[in-house]
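Next up: just one chain, as structure tokens, the form predicted alone.
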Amino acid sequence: MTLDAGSISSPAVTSPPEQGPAPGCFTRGVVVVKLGGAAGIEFDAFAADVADLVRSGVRLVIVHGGSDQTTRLAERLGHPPVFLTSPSGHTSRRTDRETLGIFQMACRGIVNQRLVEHLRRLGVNAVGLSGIDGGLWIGRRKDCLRAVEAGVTRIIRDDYSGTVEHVDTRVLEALMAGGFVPVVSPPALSTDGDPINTDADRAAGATAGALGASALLLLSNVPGVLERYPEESSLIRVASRGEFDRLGRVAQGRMKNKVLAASSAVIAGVRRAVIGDARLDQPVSRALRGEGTVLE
């Protein structure tokens, strides 16, 4: 999908009002929240905020990654991680068959269960599942990857990764109808029936679009998209559709995936997407108020 081109206004011009809209403005439908898997994420504050929102009647679907845990586990198991950079600048994990198994153990066996544990302790009726369960996330395994190393592009053909192309929302809708909060982790399922490493940000964006969500919140260990990374004072606060393309060019590293996920969700009909900070108290509520980089 080609995104609209345009220029991004400076943060001083695009800053939203101090208080922003009340969370209820964007919680009449489902809110999809993606919690990043990088270091520095505070589960306790996240879970406490989710519990408060659920008690107030907000319907949530939580998606999470597991990049930091996967890296730690891979190193402990003697299979150090390898990261690839595509010609367009997107960064991804090299996923051979052994790495795929480690990825599954980290995402589903460690992060997902830990997050469900935190939520249930606070009274949230959370249910953990992966993109494989119920055929929730389906996509094609990539035939090959192109990676740039020292200025040279090489082709990799034995990677177990792919992009979510179809979301079957029935399992999520059934869980929510029963009063449960779904907590979803990669991997996805390929069209050939193999598990595949998929980017959780983009999977969350596809899920938000398929559910017709009122908001998509992508929370990580930075405040949003930074005009001059890593200067947090250079936060870009608002981007309209005409600015999505340049926002993606400004984003660095894995932030590019978040911009692509957020912009694709808005184009698919999600009312608002926010790339926000998971390191703060009430990170979900803050993002609902528009704290971070807002795409609409």
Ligand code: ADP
Given for the second form:
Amino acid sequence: MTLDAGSISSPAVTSPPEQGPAPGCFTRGVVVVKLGGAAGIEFDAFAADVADLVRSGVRLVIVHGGSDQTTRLAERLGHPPVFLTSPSGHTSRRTDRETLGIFQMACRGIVNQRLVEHLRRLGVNAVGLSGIDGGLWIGRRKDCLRAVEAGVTRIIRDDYSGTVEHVDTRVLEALMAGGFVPVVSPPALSTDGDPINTDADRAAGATAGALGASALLLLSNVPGVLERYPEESSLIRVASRGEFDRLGRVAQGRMKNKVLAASSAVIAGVRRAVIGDARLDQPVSRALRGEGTVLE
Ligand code: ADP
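For comparison with the form predicted alone, produce the structure of the form predicted together with this ligand.
Every component of the complex follows; first up is the chain already shown.
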């Protein structure tokens, strides 16, 4: 089940996992889990696993993005998405004022509310918020973007995007102290007070670092970082600090952000980051057990 509009069914009755996370598998502190939105992700399995883990006492902060939903909503609203390619080949969404509004509707109005609603039906005391709420995610809005079009570099100055540079964890701590499970979506807030489109993987990594989380789990539609993408048997199972740069070179496209998020979190003190598979049952428990690409 994916997060397409209207695609969330009533949750199936779930039984407790046969095998919980093994002892000593980093479940004592907070665990930050970022759920991707790519095709093939098993949303029902994710929610059921979260419910079981929360019942067994694991403290979770859930983060998600909304890129695919933004694209679909933008098309439906007659403001089709535009993607920019930087001179270094990096692709990003052009976020003008109207796209920003659509991005907020998609992330907060669609994905976040559905996740919260679904988790609550499974008995999880979930609360939805965006990076704006409580000044959680603060970043600098990019002054200008350079975009290459037909061999010509164009400068764009009115884009609403940026990277999270500061995480104020107080709102998360208050929610967790009250027994809630925070579910966080972009946007972030710029230092000038504007909402900004921000990468949810990187924001999850920054959040894990700021919380001093015991683990960061980035779940997507691949088993982890593949040495020879898309050959799944070429999964890189573990990378230590000296190998982070090489891992970043192996990763292409949007996987680069996940490697950057995971490696920055480990460098910031998170004990372990796992890039894992959200297409399987118990995707969170599996990643907690170290299934995927483990950075430590
Ligand atoms: P999500 O939206 O679920 O967070 P993304 O689409 O942002 O996921 O990133 C996952 C994608 O990264 C994969 O579907 C795959 O197309 C791409 N990718 C690029 N290089 C690699 C690689 N070396 N190993 C695994 N995935 C890769």
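Positions refer to the first chain, counted from 1. In this text, the rigid core denotes the largest set of C-alpha atoms whose superposition between the two forms falls within 1.5 Å. Keep in mind the model is a prediction, meaning the values are calculated, not measured.
Residue 179 shows a C-alpha shift below 2 Å between these two forms [criterion: core-superposed Cα displacement of 2 Å].
The two forms, fitted on the rigid core, differ between these two forms by 2 Å or more at the CA of residue 146. With the core held fixed between these two forms, residue 156 has its Cα displaced by at least 2 Å.
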